[in-house]
Structures are given as structure tokens and as C-alpha cells.
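This document starts with one chain, in the form predicted in complex with its partner chain, laid out as C-alpha cells.
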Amino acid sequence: MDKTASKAINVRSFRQKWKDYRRHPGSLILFLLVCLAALITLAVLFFLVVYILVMGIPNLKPSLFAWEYNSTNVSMTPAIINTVIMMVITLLIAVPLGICSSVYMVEYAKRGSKLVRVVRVTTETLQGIPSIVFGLFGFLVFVLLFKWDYSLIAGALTLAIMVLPVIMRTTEEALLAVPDSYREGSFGLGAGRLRTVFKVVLPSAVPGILAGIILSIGRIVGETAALIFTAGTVAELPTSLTSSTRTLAVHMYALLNEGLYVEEAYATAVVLLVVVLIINLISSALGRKIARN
């Protein structure tokens, strides 16, 4: 009852609004521009997704998912498996590193200490570096200096450095959101700092950390420029950590580069887009869960 009353005071009828706009045409123009901008943004997204799906889905032939790649079937199965392997290795490196460093930043370091400030600046710098620069760095260090050649491990290490700031930032936010009373309770029961971190703080920060990991998966799946000169473009399943592999995004680049496989590129784009859609759905569901807590 109360709610509807206050609404009636604040909300003006359409006619009143129109009268206002007649008196202030500038406001009307601004209002229309603002709506137009939002509309354009949505329309572009909608058009892109629908266009790729409509043009690509008819091209999803079973031969594209054959187990072995060759130049007649242009199968993307090896690329899909490679993407999963690349993702797992990258996360195995980046997640522990990211979580540990966030734990230090939030739980151990003194607030505003010099080290914390420097780490903040460097993670922000890392986040702004374009992926091609990461790719070149990986090429110089892992491929040339360590002599690993184009390899799975060189690609994974490059990607791990790339997604580290994403994991650090989200984990830090998740740790900061854990109420201090949890820590005090744990200390009060006689637990040490280490036990408190692992048994109390980290478990309650899991949804936030997961959100960071999912965000990183999105980056890994979509990455091309950092991988071309580190993991290479061989379209076969890897036999070891040092064999060259192409992920799905690199596969798509290779198809477009050869210029003969536009239909197959459409199909690959569909698969990439669907993966990204799923990742985004999971991440917004997680986000809602965090917000509820």
C-alpha cells in the first residue's frame, strides 16, 4: 500500500512527461539519443550472434567433427580437444599462483604496504598489455630461449601470465568480501593464520574465485594472437607437452588465412560463440549467487 502511494507521487503520467518535453526540447533529444545508443549496442550484439548462428549452423557437418584432421574434412575435433588441454594446463599454473598471491595481498600484507602497491600497479599493467605482446614475449622466452619450439607448454605458460591478473583481481574481491567476524571466530577458537585461510576464508570465497576462473576460461578459449607464435598451428592431437597444437580460435584463424574454408570458418565461429554464450551464462548465474550472499 505504502509502496504504491510513493510510486504515484514519483511517477508522472505520459501526458505530463510529454508536456515537459514540449517545454524542453533539448531534454527530449538527449533522451532519444540515450535510448538510441542503448538500442544500437543491443542491435549490434543481436545481429552478430544471430548472423553467425544462422549462417553457421547449416555448415555444421558431421565430417567437421571427425576424429582425425586432414585437408579434405578440415575436422575441428583435434582443435577442440587441444583447447581443453590448453585450458587445463593454463589453469593448473595460473589458479594456484593467483589464489596464493591474492591470499598474501588480502590476508598477510599490511594494508597500504609498499609491496602491495607495487603488485597492484604491475597487475594492472599486465591487464593492459595486448595479447600480441604476450605472444611475442612467449616466443622470445619459451620458444627461442628455452628451446621448447612451438609447443603446448609454451602456449600454456604464456596464457597463464595473461590470465593471472584476472584471477588475482576476482579472488581478491572475493576474499575482501568475507566478513572479518569469520576470521575472528576462527582465531578465537585457537586456529592459526594458515588454518584460518584454508579452512574458513577460502571456502567461503569459492563462488567469487570460480567466477574469476570462468572469466579466464573465456579468455583462453578466445585467444589467438598470443598462441600463434607460442603453441603454433599444428592441427593434430598433442603427444607430449612439447608438441605444437592449435586451439579452436587459432584453427579458425588458420582456416581464414588459407582462404578456402569460409564455410568451415562459419561452423567454427558457431562453436566458439556457443562456448562463449555458455561461459557467460554460468558467470552471470554465479554473479547473481554472489550478490545474493
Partner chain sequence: MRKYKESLMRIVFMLCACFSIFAVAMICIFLFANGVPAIAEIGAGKFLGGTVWRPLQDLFGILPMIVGSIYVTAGAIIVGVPIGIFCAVFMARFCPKRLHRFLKPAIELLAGIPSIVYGFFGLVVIVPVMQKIFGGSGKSILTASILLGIMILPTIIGVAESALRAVPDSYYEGALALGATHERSVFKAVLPAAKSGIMAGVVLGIGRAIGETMAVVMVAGNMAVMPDSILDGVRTLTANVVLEMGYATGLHRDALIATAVVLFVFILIINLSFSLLKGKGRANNG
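Between two forms, the rigid core is defined as the largest C-alpha subset superposing within 1.5 Å. Residue numbers count along the first chain shown, from 1. Owing to the predicted nature of the structure, the values given are computational and were not obtained by experimental measurement. First, how it differs from the form predicted alone.
- The Cα shift for residue 54 between the two forms, taken after rigid core superposition, is smaller than 2 angstroms.
- In the core-superposed comparison between the two forms, the C-alpha atom of residue 260 has shifted by less than 2 angstroms.
- Comparing the forms between the two forms, the C-alpha position of residue 41 differs by 2 angstroms or more, with the core used for superposition.
Could I see the form predicted alone next, after the form predicted in complex with its partner chain?
The following holds one chain only.
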């Protein structure tokens, strides 16, 4: 009985939508265009993933995962570890700065503040700047001016500047989406502003904040141009923050650029794809756990 009623409701809903489309043909055209765009996007994504897997999986071999890199095995193990280290350091710098800045703009600054408007325009502008520009900035400031040379810390600071606007904007939008009634209820119970922010507002905004962090992780893991100018291309594990390093994306670029290890570069692309997927799954799981608590 329930299935029959559900089918009847679906039929009536379809008929109603068809009548609306007949009265407004423009809506039908827009609907078809949206569906076409979604199909094209999925098709391109599917093609890229399948192409990488088909070209890369047959070239995976144990020597690519040796502990030390040399010109014979072109091992990607140091690059994988360097990628994780670079990601952790960058997030430790950018996430607290981005979240605290957004909390100030939403919770403490006056509504309509000129400073807030300037910061918003600046962050939106920085999001559209090519990564090569950030790389040149990091090279001039961290490598030459501060005399850190090509180093892990120079690359991490450059990436932190790159992802900071993304974290700030997504966190700000997440905080603005929290209803004011939550804040008013907390104030009514006698909680102060700081307690309200950390106990009520931020936990409610965790999904949006996490979305910005995941986007930042994707940009950190896949970045090459900025790191070539700041972190260098040394395929070794860093011994300090001033050691030159090579991330997985830079490692793949170096193999393709040399022209001698194209097959190994395809295998590296598969590993890079898997690493990004694993990191995103872990981040999503942690976000859901934090949101439940």
C-alpha cells in the first residue's frame, strides 16, 4: 500500500513539473542545460580517473617504494613522507590563523565594518591569484630576503599564504550560517561571548570549516609551481625545517620533465590520487566525529 501511494505521488509530481515546464519553456531549457553540465563534469572526471589508473597501475613496482631515492629506482617514498609533513606544517600555520580571523570578523567586529569589507575583498582577490605568483613571492621573501634557501619551512609558509584565503572565506560563511538564536540562547543562559563562540557557534559550523580545510588539503597536495621556487626538488627526507624537500606532485613533475621516467610518473599519479582520497576520507571521518561530539 505504501509503495502504491508513493508511486502515485511521484506520478502527480512529475505531471505537475511537466505542466510547469510547458508554461515556462525557459525553465525546461535551464534544467536540461544544468543536467548536461553535470553529465559533462562527471564524464570528464571519470575519464581522468580511469586514464590515470589504466596508465599507472601496470607501472607500479616495489622499487618505486624503496626507502631511499636514486636514479635507478626513482623511489617516491621520500616524496610521500615529505607531502604529509608539508601538509601538516601548512595546516598548523594556516588553520588557526584562518579560523581566528573569521571568528573576529563575524563575532567581534562591528556589522558593516570597513575593515571586514577590505579583508573580504582581499581574500577573494587572493583566491584568484595563480600559484606561480605565490611561488615568486615566497622565493623573493623567504628564500632570498630571509636567506632560508630552498627549504621545508619556506614551502610551508608559501602554501599557508595560498590556502589562508580559502580557509577564511569558508569559515566565515560557516559562522554566518549559524542562526543568531543560538547566540542569543547562550547569552540568555549567562554564557560570555568567548564561551558562546567555542561551545555553541564553532561546533555548529564544523561541517563548513571542514569543507574549507579539505579544499586546502587538495591544493597543498597537488601544488607544484609554488614549491619548486621555495621548497626545491631534493628527493630526500628532511632533517630540519631548513632542508630542501620534494613533495609527491613535484616528484611527478620532475620525472616528466626529465623525460626518462614517464612510466614511473604515471605510477606516481596513481599514488597521488590514492593519497588525496585517503586524506579526504580521514578528514571527513574526523569532521563527522567532532560534529557528533
